[in-house]
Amino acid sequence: MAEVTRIEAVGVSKAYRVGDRRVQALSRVSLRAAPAETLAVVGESGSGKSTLGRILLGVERPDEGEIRLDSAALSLPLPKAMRRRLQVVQQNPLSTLNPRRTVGQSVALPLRVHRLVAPRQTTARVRELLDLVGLPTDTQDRYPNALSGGQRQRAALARALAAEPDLIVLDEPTSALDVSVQARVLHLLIDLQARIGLTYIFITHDLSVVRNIAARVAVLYRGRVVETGPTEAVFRRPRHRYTTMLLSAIPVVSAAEEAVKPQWPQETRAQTAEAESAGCTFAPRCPFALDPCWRTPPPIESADGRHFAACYNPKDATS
Amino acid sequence: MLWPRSRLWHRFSRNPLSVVGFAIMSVIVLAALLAPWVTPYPLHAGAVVDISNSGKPPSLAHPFGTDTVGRDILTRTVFAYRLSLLLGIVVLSLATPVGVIVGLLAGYFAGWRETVFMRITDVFLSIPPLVLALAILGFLRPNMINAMIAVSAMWWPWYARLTYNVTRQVATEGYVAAAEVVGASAFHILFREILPNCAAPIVTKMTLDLGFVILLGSSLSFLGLGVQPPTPDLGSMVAEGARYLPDLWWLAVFPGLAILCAVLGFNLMGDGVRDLLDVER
């Protein structure tokens, strides 16, 4: 593929020690995003998506594998110039801004750390940034407790933008917001991407949001990428059974939507993943699991070079 | 502060005991500050001898009575508060920064710094305070300055422990992670992002501790290891007076009550400060 790649994860693994148990948060995860593209990383809680986000940001070191930004491998701790290029908007609007600092102080932090503007121009630049994310300029003198959740996420976005990054990891940026506020923040993100050419890694458990914002999607299950490809292809013709299950769980209102939505055998939804599998990590929850699924992890393969899945018994095979 | 004074006061005064504490503290601090003007016999704070008046029980002229060389005990008690308060302020302003910095570093940086700092803190905490202070004063000459050093040396670990615990909690907040991603220096993260959010429990503890520092200082001078005569000090006055119990009871009882009032006043006030700062979160 001759496509340009902005950020790339190559064979990233990460394990944590919890008490005396070892938890494999990520196993050989590889994915990439082009400049000005949005890659959605989808998975349930505990799938390792937030760990992946921290590794992509260069704040956590992977056990194996590496992250490449514009083809250059990141070496941790990141040099200051590199640090600036990777920014984040976090999930929890209540904790993302320091309650003891004004919004203006928080947004100005990257400007001061990286000396992006002359000190006397800081205030003007902060106003500009607040305006860019749709906050009134008098917000800069306010403390976070005077702001709504949506406003706080906008302020956090302004802080990330202040660093003039190439990539922003959006770690469930809207999941704590009201649905109406969610939509407005998503529009803002899409609009900014079009204007500034930002690359987004959009981490979420909410598939219904993905379709609106992401060109490509990677589905994570228990630390492995089980399916990845263009959003439309993954949504219309999911191949991995886990993706199918996720899609079938999106609530819909119309019969037309229901008709195109993949179906999932009702009785298996409640199954829990107690059993351990030496092969596919999803096998214990999968009603379509075959013998090999329990023995060796399925390789991630593609028919068309764009849409990949790691499944021995993909959806196309049976239906 | 974010609120108008009246609202702060309203919150503080919801607990009547806090107000009592505040009143006791105000009286003590004012009396100590203005001691040369509010005490009946300011000269008695020094080495004055008035044999004709020695060992007089409480009376209108001497509400707390007089000591064995005829000095007014009320006067000496008020002057003794000056030293006690000075001790409290000096000790807290030495112990708090040391403990807070150790706690911040140990709480924010995992790994060897956490292990080294917190184990040192644990060693200090495992020795009974008075024993530690006595040991230090065994090496140093007993006087006011060395007493301050000794008490500070045993006091900072409590602040290290407190700050460590709060820091570990605050360090998980999103804004700390955001500052790291932005590339802010460790100095900025520790002192601009984390410390302001640890301030409430630290300030509360300082108020509560003032009374205890005064108590410990008095214990040291009771044992003859603090302030040396003729400077009036609550602990040495009690020690001196104890030799004449029960006949000249006022020699020991009034300075003893003075210690009690100080400890009680600062404690009640500390509870009020805690109520004030707790609700904020």
Given for the second form:
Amino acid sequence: MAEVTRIEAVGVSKAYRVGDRRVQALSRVSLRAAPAETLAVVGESGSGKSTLGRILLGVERPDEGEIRLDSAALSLPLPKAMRRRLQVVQQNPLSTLNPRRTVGQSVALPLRVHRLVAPRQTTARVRELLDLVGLPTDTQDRYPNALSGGQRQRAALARALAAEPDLIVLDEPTSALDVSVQARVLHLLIDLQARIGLTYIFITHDLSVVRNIAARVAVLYRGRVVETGPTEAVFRRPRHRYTTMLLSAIPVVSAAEEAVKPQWPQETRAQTAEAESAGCTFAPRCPFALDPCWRTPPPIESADGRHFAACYNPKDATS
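Compare with the form predicted together with the partner chain: the form predicted on its own:
Below you will find a single chain and nothing else.
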């Protein structure tokens, strides 16, 4: 039986013109997320994560490839019914919540736009949504600037949930929060997924949160998927050197954790932004690069059909 897929990117590429240069943001990216699954998309700033998120949401059109929702290709501009199914929670909730509107007015907007409840039921539904994300009902009368960072992010999530979506793209949703608030927001997301069956695309540069929320992870480097697989497998035995480098930078609090964390050499071959490779884009930064790494892009391959990586020299990647 074929595996059910909620959303899928197939060979997606995207480039931008920056002055007289053409910058390739995404190169033939393919990934998928199943219903009620969390797929984490990780990588450093500039890896193409947010561009991928906008394309998945139908906000931008890919130069090549397509996005499929429940096996049907998306066509732009998205019809209103399709826009309702795809929602976003961004790093800065103030980009979602209008500072001139109360929280209640912002949460009610999707209800009115998509006619999801009768007008007389709007206030009651807003209260239900605020309660769902753990906010007191009097929050509906407050303005965003009167809320804490964690409360704003919960209000932004309530606004996204108001549209009754199938999928939410979470673009760095916890990076601006302190650790204790971050943990509560992650717990809320996990609880909502279990209760409602939401699919999440969790975009982040912080691998320390990925293990707690994502079933699978896709690692992007300079617009290419270099590794993807079950989260535990990727963390336990990374198969691409870039993934190893990212994991080696995760902060730990005990000697036991440090002992099992992947290590990365302090000195690398080259770390200049100008360095280029005709093969693997990570080769200029990789002390383990072989001659083929510089000549030909490595294919993304798997030994078990679940954990994939594009690396010519993955052996002993955890050492």
